[in-house]
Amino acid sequence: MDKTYMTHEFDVVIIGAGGAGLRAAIEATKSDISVAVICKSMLGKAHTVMAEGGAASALSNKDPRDSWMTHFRDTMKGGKYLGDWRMAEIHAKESPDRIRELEQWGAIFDRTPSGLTNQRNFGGHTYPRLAHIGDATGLEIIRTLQERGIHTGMEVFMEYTVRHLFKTEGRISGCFAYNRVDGSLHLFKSKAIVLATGGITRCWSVCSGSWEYSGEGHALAYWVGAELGDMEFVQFHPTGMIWPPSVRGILVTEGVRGEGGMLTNSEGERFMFDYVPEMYRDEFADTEEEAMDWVNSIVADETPTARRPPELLTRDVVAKAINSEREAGRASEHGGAYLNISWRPEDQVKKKLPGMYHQFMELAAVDITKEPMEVGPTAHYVMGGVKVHPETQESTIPGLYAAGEAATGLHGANRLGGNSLSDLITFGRRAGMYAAKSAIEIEEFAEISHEEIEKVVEETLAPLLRKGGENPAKVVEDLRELMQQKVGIIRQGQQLEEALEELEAFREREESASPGGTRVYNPGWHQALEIGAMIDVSKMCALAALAREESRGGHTRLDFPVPDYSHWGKINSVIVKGSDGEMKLSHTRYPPIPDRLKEFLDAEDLHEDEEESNV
């Protein structure tokens, strides 16, 4: 089998294709350098599109009482204070100027009456923060990043997977592709690399994610020795469709709630004003004619005075609600819960929420101004990631670098919706910047070992040489649904200790998996490849659950169900590999938040007079 390769040289390598990797390839090119994007889908298929309510910022249009200070305050709070307080307030501060960029280049965003960029109400935000396009903002802000990349002269290339990292003396040097179209093999040699490859959750079988979010970048990352920290923080969205089965799991926008849907379950309940915690109770309506109240005033784009409804709530107190009413026997029909947005007039439906309207009515012949959606949680968005410096994005090996959900730090223990884009567009940009800066004090492309090279090349053609073994998507669906079961929405300690056996097990099914055809498009052969990659991020979740005996933000264990905030509540997780090849798990904490910052934090939800434990 031809084992020769293609060898191209880039000061910097961006891999991933959405917003922060396009963002952070914007801004690497304004140092005059060399910079390739690699993607593994089409340009313009990034999973950013599918992110859909809004970009939240504190850009103060809908609510002038908003601020900096109380998005840096609802980030922290909406984590459980497990985030990494410097990333919180450089997003703070700096996302506002990263949305009124985005117009700058052409982003088109809804608009209040007055002329200025449109604001929504989303979980766990004090005030309307969210610029939004309808429920297409993330299409809108790829659109408007690629019209803008593509003549900054970044080369890019499209369908291709990366393989491998390379370091040459404990520094970045390189990474090892293939071209998923006609199995040509590439290196690139590059002087920094930013890692913007997304998420993990096509690891679980009802999943938002699309066939990309294998966890390929996570690996990248523990494979070259990379720390990454929280990985058993994954966030179910609450909404994601749950009927017919061919649809289960796709995204029902959390704008939605934000435009007024109320949830009930199969008694006609609003039953979210039951799950309130304590930290929020101050915030959120206590009865119904209160929350409509809240409600009634969005609608007539006025400021709210009474408290939000409980729909509002963070993501991993709505999902686990959800599924509490399900475990209580009071679910829709199909297992899940009612959205009901249909009390608003259809033209205003059909105006705020166009993608939602025709998403239903194309895939389950449902008329959302006429009748409920079904939802359900699904698995949405990974916390954790690979652990950076919080100003420049560089992780524990220098020269690579990583943004957006990639990387670790700013979500703590759940994530907000509507940070994820302002997180991409802020931290894809600062990515970019020091991998640049990094990239022009380095004068020559460092040598990579040429067994090093060949060894990649063995292993990538390796499944193609296999006769008669198993289906690799039998594997891939095993190992999904076992995910599923097993290190799910709940959690416990027998079944997570099973889940990293029965994981291992899946290391032999990998080895023996046969695609069978040739390199030419053979879907098989990708997901071949894809199987390792699943098995090392599935089992540091796994891991990393087991060893968190609490449970907090998207980590809930039924058998450790309260939050530990003497312990648990101050450390994060660190995974690496060792030495010896095996996975090692070991805990630490952030600087303590510093005095100027707490002022605008609630004091109680801190619990700093908690007695410390030994960590």
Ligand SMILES: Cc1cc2nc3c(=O)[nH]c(=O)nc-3n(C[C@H](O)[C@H](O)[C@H](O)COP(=O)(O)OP(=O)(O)OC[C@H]3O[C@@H](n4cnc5c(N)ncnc54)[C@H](O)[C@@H]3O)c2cc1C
Given for the second form:
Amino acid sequence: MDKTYMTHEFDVVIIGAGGAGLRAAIEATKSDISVAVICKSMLGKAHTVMAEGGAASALSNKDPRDSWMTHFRDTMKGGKYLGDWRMAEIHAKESPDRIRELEQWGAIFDRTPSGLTNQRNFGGHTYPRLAHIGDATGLEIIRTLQERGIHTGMEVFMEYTVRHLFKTEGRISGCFAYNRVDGSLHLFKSKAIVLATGGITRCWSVCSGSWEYSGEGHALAYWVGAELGDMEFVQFHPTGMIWPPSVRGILVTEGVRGEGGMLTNSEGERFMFDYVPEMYRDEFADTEEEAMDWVNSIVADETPTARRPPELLTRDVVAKAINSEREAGRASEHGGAYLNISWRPEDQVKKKLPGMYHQFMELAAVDITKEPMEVGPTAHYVMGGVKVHPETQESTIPGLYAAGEAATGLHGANRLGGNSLSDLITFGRRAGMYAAKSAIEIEEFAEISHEEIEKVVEETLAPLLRKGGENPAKVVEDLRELMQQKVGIIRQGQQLEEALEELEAFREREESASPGGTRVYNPGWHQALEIGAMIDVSKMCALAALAREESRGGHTRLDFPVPDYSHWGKINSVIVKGSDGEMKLSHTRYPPIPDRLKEFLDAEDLHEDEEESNV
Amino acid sequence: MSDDVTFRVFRGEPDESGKPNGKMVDYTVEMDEGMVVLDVIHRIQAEHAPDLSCRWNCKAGKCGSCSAEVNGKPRLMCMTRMDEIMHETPEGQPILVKPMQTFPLTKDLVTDLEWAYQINQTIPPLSGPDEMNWEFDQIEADRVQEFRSCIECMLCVNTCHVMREHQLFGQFAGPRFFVRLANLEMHPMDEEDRIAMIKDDFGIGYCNITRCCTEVCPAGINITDNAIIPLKERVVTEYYDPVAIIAKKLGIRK
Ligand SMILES: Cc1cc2nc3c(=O)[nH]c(=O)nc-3n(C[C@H](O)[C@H](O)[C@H](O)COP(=O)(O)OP(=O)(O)OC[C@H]3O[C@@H](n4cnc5c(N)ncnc54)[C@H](O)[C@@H]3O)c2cc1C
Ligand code: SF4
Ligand code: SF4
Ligand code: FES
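Mind sharing the form predicted in complex with the ligand? What's above is the form predicted alone.
Below: every chain and molecule of the assembly, starting with the one above.
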């Protein structure tokens, strides 16, 4: 088989063309350097295109009481104080300008009556904060960045998959990719690399993500020796479609609840009133009347004085509540809950939630303007990722940067809806800027070890040389089922241990998976090559989850059902590949929150009196 | 409900001259309730043909990756329900799945869309005032937001006879990019003028308002009436000589 490869040289290589990657590219090209963007699917089709509800930033267009301080506070609180406060501060302060800038590049968000960018309510955000266009905000953002990006001089390598990152004398020096269309092989030498590869949720069988979310970016960082943090924290979005089976997992935007959607169980009860956690009790309505008051103000476009409905609690809370109702035997017909927006006039539903209307009409034959939807939790977002410097987004490997869902820090134990799209443009920009800065400092492209290149070439072509093995699709399906069963929304020590063991057994299956066919656009081959990353990423999640003996945000242990403030309150997990090649887990903490920021937080939430003396 | 269904799928690659070289292959798989065409394709990959090529991402009609021709009709495979397909297919007949026929073939259901990226590059981007916090009303936004909902599935281009039969790729921007141009021209803050390009480089005169593109648009954009006709009118107003311009291009009218 032909082992030749083409060599390219780019000062900065950006892996990923979602919101984070494209924003990084736009920034990096402002310096006089060469920039390549590599992505697995076609330009404009990355996962960001699927985002629905909106992008959060304290523009204060809709409610003048909003400010960066409140956004900072909401983000920290939603993340159960495990997030990096430095990133939360930067994000809260810079995201408004990043949104405004998008409008100058062509985005057209919905307007307020006075002609400014409108903002929508979302779970965990004190004020209406999400810039949106109907329920297709991701499309707006990716298209805007794409249209801006193509005029900046970046070179796009679409339908290429990066399989390996190279280091030379400790610094990142390039990456290796193959072209999915013709199967050709490519070496990219570069002075800095930005990982903007998105998430990992395809490792679960019920998920809102596409085939791209196999976690290859997280694995690339791990293999090259970078630290990954908080990998136990996976967000299960409370409202995925559950029926018919073939659409299971597809997202139902939180915007439905932001627009007044109500959750009920098989007995017709609005059960969320029973699940308001102590730390949110002051902020949420305790009667249906009060909740209705709030909704009425929203519909009338007035600033609400009532407290918000409990359907707008953070995602971890709502997802677990739906799960508990099911356990208690009060599930909807197909094992979830009912979500009802049909009480609002038909034309309003169609205007505010056009995508949801079509999605249900066409995929489930349900008219949401007339009947309730059926929803249940779906693996949606990974809070964990590459550990980065809060300002520069550089990882623990010099020259390797990460931004967007691939990075960790901003969201702590649970991400607030809308905070991802704003994360992408805020930290994508920073990653691009600092990657460019560091590339400029370097004069020559580093030499890359031939041995290492040859090894990657072998590995890449190996599946095509196998005969008679398993269909890679089957291996992937079984792995996803294992993660769903044993590392899902509710976890237990015993099951996590079993998962760790069973995951190892997948390595053998990976090595024998045989897709057949040629190098030309062969999805079986592509999938065979993803299994290794999926195993490692799944293992990171299970390993970190086993160690965290408490429940917090996106991590829930049946055997340790409550948060443990004495030990885990500010402890973040770290995963790194040891020198022996084994996966190593340790724990660390961010620097203490300074008083100037602490004053914006709710003191009693921090539980500082319960903390064991500093470790 | 769990019946078997037979798909007759195009399998092949272009020959040396670029012409599709392949055959239709039958695959029979089980079908579950609520499946869409893309689910069946995935099942074929999982059970029979791991190397069957097709593009997809969102599986919810949002990314525009999974365009194909099913029973001869251009559609998104992820948004086409099998009940609908079974209903329209004569009893006992296989369901035909082919790649978009207007674009060069890559392999199986995948086509080469390089043209679209190239033409997009030639469109002058939005250019508005420097200060932030742009103000404009929802009514102004509404007009343009319809165009913003385009998912770049290229089904409209695939259907338009100017492309499909006459292959005027170099001279005609195609419905998708008239939508893009209308978006820019009608943007409340835009200050750039693209009318000359729309007439000369993008060949809007070749469009003879058949509305076939509008019929297939999965985003429901009224391409012909809301994008193309207003652009044609702007060209007319700017060049005052509508009859001559259109007459010249009439050669291709069916
Ligand atoms: C249905 C849905 C709705 C959502 N709604 C919202 C919302 O309303 N608000 C919000 O804030 N967030 C939302 N999110 C979350 C948000 O959309 C994502 O977290 C975000 O878009 C991720 O962006 P990104 O730039 O990090 O990565 P992505 O957009 O996922 O892009 C990743 C890129 O990396 C490329 N890539 C990955 N691996 C490789 C490799 N090995 N080689 C080459 N390229 C590679 C991919 O091809 C792709 O181009 C939603 C998510 C989903 C699934
Ligand atoms: S209306 Fe114009 S662009 Fe649309 S299909 Fe007909 S000729 Fe083509
Ligand atoms: S205008 Fe409609 S049919 Fe054409 S590319 Fe856009 S979404 Fe597809
Ligand atoms: S897969 Fe995205 S539109 Fe069909």
